[in-house]
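Let's start with one chain on its own, the form predicted alone, as structure tokens.
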Amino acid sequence: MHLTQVLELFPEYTVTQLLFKDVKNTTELRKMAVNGEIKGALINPSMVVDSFQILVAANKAVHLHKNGKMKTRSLYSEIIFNLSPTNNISEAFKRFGISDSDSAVHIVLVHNKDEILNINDIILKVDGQQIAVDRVSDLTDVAKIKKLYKVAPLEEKCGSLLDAVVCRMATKDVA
């Protein structure tokens, strides 16, 4: 149900993704994340095309964290910020973070490979149905993503929506 991957460039770090639908306690989950009771990024899955998009954002966040170049206060807020095509932090949280009215949540955890992570503790905090991470596209709002990332119809003829999104995420800092 969850997806755990070692970061290629930072093999000491592992990224674990969990996906839930029919969530009834998003307000409570947001408060837990703010208070540090959930050490993870809580992402709105309607803005996620594929789990690879999350992996790219997490990899970039770890890179910036290790180099002391983060634009936000924590590794998890940096993941949310890195999903955005713009450099506006509050806009990134509004679009990619969860809101009280959301009924789905994509949870991203970054931990040292040696660290023991009790995923069940997090699963028990979510009042919703866990689904396989590879089903995130079932929750994706394609029209909203195309509009936000300004994906042209012609662009989709030579590549996928995921390609367009990841390209914009990777190049937003390039001047």
Second form
Amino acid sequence: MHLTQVLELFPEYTVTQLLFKDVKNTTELRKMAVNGEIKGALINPSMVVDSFQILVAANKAVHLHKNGKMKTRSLYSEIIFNLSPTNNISEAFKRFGISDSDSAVHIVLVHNKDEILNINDIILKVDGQQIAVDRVSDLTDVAKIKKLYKVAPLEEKCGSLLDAVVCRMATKDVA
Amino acid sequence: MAHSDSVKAGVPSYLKEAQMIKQGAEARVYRGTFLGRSVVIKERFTKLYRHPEVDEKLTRRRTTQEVRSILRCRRAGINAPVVYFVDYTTHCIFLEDIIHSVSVRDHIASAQASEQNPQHLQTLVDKIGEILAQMHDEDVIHGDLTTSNMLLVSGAEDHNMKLVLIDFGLSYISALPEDKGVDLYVLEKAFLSTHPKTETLFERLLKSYTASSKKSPAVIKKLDEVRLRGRKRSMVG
Ligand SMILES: Nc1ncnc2c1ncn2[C@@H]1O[C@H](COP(=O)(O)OP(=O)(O)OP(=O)(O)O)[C@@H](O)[C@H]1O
Ligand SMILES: [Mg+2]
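Given the form predicted alone, corresponding form predicted in complex with its partner chain:
Everything in the complex follows now, all chains and molecules, and the chain you saw is the first one.
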């Protein structure tokens, strides 16, 4: 049910995505992410259009990590920061991270080839129902995303909402 | 993470596997796969004859200008490839691959060779005029307008023809009619020299441009001035 993909630019890195709904221990999960018990990014799925958006954020995070140019302290916080259309870090966490009242969680893990990843460890920590990652579109808050990324109807003539979102993410350093 | 690993990995080793489609004077263009999608990668390389620092700045500026203008166009509903990733250390841009497309240059050439359906080329230049007017209304100056830098997506009917603008490395933002006039002049030169006997067709393109933008009279006036200057210069030799 999870999705694991290799980053073509950094073939030694793999990104795994998991999606959960009806989560009852969000507060606890958030604490585990902060203290390192969960090595991953916990993302609010209502801000995710497609798993591709997450891959774009993860690829950029790994790239900046390898070049020593991250804007935040860890690879995982960098993924959350990269999702945001602005350069305000706390704003990014507020919008794209999870808050205690959320009942759905999109988990992103990045692992090196020679690291053993025990996905079951993560799954066991979540008190909720795991669903297929491609069902994230059921949880997407399209109106909120359009507002936050400032996607006007005119731009949607050029392509999908996903196109608009990833294009903003990729160009925010110079836009 | 071993250090030797991090040196080998990343964009340079990725490009070794990608297929080069164009080696230009300032950039190499490749086709590849990125995060599961088909992409075109544009790599600007350093010029050894330039001072390294100047060169770095210039190359970075081209990359920045390219992605900025693409975003600005897309926001205004003007087709340009989606930007997926930018590497400012190797000056690479990962772009959406506009699949099933031909350059307007190749398209006009083959339409002229087969001498069929002149109506179709008229529809095409009408569309080009309209899109360039929209682009100039957003104050985007392309900087390198040629028929090679416009892609025509095949499959669509004439009445909803899809044109995609590419190659924004020389672009900049300006509201000046003079800059827009020069932009059109560059296109006129390229168009007429690439496609023989297209004077009437290009005139039609400008008509469509004029009809599509409220700001066009000032631009066309500047275009006329620039043409005159160009002619004088060539008379002097
Ligand atoms: N996004 C794209 N999708 C499909 N084909 C593309 C795309 N971008 C570029 N191409 C193809 O590659 C060719 C070269 O690309 P581009 O015009 O951007 O580079 P260039 O002319 O070398 O750039 P410069 O003028 O800055 O040196 C184009 O003419 C087109 O055929
Ligand atoms: Mg070109």
